[in-house]
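This document starts with one chain, in the form predicted alone, laid out as structure tokens.
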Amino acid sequence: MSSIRRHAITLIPGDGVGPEVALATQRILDAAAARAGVAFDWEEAEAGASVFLKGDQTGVPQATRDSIDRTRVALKGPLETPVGFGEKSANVTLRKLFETYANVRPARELPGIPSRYKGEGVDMIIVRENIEDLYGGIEHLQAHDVAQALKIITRKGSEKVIRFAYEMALREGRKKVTTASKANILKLTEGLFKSIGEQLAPEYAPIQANHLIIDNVAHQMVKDPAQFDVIVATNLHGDIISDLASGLIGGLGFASSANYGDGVAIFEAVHGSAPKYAGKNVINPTALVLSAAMMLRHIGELDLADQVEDAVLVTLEDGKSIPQDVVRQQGGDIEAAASTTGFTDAVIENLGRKPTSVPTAASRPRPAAPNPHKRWPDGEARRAEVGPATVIGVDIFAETLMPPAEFGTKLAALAGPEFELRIVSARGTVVWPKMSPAFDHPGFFRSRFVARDKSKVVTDEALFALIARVAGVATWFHLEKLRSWNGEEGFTRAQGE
């Protein structure tokens, strides 16, 4: 019987320079797996842009669906999505799929890479929500010129995730995690993500707790990033804050990341596609090695990955083999660059060695999968905690260029015995029954409808007949019920309400 380990791999080599970073990182973990008695049966798959060009909307075709479905683990290159146009992102898309939750984002000093930071002990973890928030693309033209987008944070995503942080920073020794957010302005929706993080800091006391508001975040990231060891973020904060992190330790180049969900993980490079460098072999593989190094320590070959990821540090120490990102930025001599294969075979002549001026692979914690086993409420059980909701009013979203004077006024007026007209905002700001001084007009507005009564409880037949008496003022294109739980409102105010 043979001693070797095998294990199927999804790889998806991706658009633009992906072909040539997933045949880099290929060859390296295929060239360490031969020295330790492993194998990987590769199943190439494919996504992105090639499939988009194919007339497959997703940009994950079904062969590739059911690979990660036997595999259960993918590698994968950079996708191509088109900015601010066509579809959906591809790499969104398989990261919902497959519910992968986490998106965990290494930011760390390497030797030999020029920063502004060097020396200073840069070292972090990125977490970031990775299936919810905006990211959700729900997206609708309310009027020919306004778009809206909505932001979902639920409890049990935001729960998630902030474990998911909390027992990654136990089992890798980290002392700290900072809970990120916008609190501050997003009362519910960040709100809800902030107060979750409070909730459950006191179970993980052997770790520092902290929360910053995000711009403060990216702002000290800045000022003193050596103080991060894992911040927690909702999916837009995190995918700006990770950015700003790899650029603090030496570009995209060296940024790599994994997304983890409770039966799947896929393992990918932060940086795009960048398909203007694509077939010149100049791109630098590191980010996409690394990730595959996470990779190999989720699937249990810690070993091969303390391998890997020493070679690349060995690689980076010597200084003989510097990619063309690093000599860019240095002002050097491009034609002196390692290119895309040369620094590839580098890193393969340099498996076995250790580096000497940053601890080895094999000195840090060896943390296993990530897989906590705590859980949240679930949706009954958190039912029967809150209580029922009681509808006390709606907001109305209505198309009309009428002066906020002359549309508040007609809407008070058809307000009936069971409702009252209580402000008409523009943009969140209240314009009715007092306007802003400054006031400029963007075609549409909210109307704030609550009960008269509050001891009688509002049909939907009662909001039914509302609107169809404002209907015959403006064209209505919105509505949120207004709800309440245990007297809590569950709605923000207008600025100025």
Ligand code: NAD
The other form holds:
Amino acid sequence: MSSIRRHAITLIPGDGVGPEVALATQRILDAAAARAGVAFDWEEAEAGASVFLKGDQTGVPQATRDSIDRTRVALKGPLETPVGFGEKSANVTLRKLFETYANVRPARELPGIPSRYKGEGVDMIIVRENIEDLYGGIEHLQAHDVAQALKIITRKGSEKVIRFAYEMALREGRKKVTTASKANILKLTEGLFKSIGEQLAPEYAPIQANHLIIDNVAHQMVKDPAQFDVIVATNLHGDIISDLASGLIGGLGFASSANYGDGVAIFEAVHGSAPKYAGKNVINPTALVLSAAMMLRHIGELDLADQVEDAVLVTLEDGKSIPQDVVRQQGGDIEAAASTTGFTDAVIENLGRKPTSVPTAASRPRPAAPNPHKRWPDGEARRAEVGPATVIGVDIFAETLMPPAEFGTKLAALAGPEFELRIVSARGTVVWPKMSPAFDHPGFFRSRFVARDKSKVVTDEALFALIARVAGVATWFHLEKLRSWNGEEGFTRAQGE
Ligand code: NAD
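Based on the form predicted alone presented above, generate the structure block for the form predicted in complex with the named molecule.
Below is the entire complex, every chain and molecule, led by the chain shown above.
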């Protein structure tokens, strides 16, 4: 009978100011939906501090996972990981559980909102890889005073997020995609990301493609942010530059974000739980409301998304309801600032109006259906393509306080007939056979052994015997096989090697 379009959405109010911004967003969406013959079936779910405090070490209970599994869409407030409860952030857990590999953070100049770049036309989208890189959180204390984190970048993960960035650029009428990396230093990890960007660019020919080193991106974003359109980066770099981007357009109160996977999408504000403002009805809900507009586009409610976004723009443009964070930035009277509920009421009243000082949401290109993802072969097909790995040696990391010359001489003597000690290095710089003039002993070395006879297969037995001999001299704690594929070395050389 009824022609109402219904959408089930998982709503995670979250911690601190989360419930206030979530309620504000829910009210605005429900009001807009009622005008448009749409209804949301909100499935309220828990995650974050309250869950950790109940003893769930993940911060994301099964009922919440099941709800997102069902609805495939979540709108989420900020989550806290209380100190001493759980090892991992509930946010990161959610992103990983649902493989939301693309974190998208737009930064667009907003009317009435002060910023240093007012009038320059800042309008960029940062696409951050969301699963890999240092956020694998794989860390070890290798020696007592030596900590290590593994930076893992995969071809598949990089391809997924870079394609996402290009496809989003096409859908949203963007002109340029900048791949940002630190490939000049991290040749294999960041280098892989950069090279995949270069390989994919021709497939998306109408989009202009370039590559910039991430530090230059930071510099350029502060100097001339309007030059950027879409930027795609690995996880940690993307994390940092997307917060930088929030600062260009008025701060965290306005920074929206979305986490997209192939199945599930999770929408959230960039900001955290701002505990000092919790329960005070003073927080600016705009960031989550704009994230919800992204959610509406994702579920195909394009008109509704435009209406919500336009109502926010009109409210900011009108200047009658100014949230406290903006008043504070302007040095105005805090007492005169709009409360969270007051600002929300104003947005609801403005539903149906269009902004006049900035382009309306509907005037921007509308996202079309995503292009089918083309993927390079992986699994067995990819293995067949790249061929087998050849083991050519081993890096052995060991704790020692021996001077490099003594350590190197001892290890060279025990290399045996199969191996030669090519180098000893300290934190990536060769210290044997030659040493840098300003050597500062870190308490551990990496010794690189390679096969003397390149035509012979290096067996595990030979490696084990070598490791046992090294163990007689120093405490080894980490091993890395040195392998090559079709003559291409799968490891980097040390500084000075
Ligand atoms: P925060 O973003 O919560 O707050 C920092 C400051 O920014 C606030 O004190 C406030 O001055 C301002 N601010 C943030 N959001 C605002 C808004 N909507 N309106 C007006 N002003 C706003 O950062 P924090 O204090 O570093 O983190 C607090 C907690 O939030 C921590 O437990 C952290 O782990 C968590 N956190 C969660 C997320 C997430 O869930 N995605 C993100 C960041 C931080």
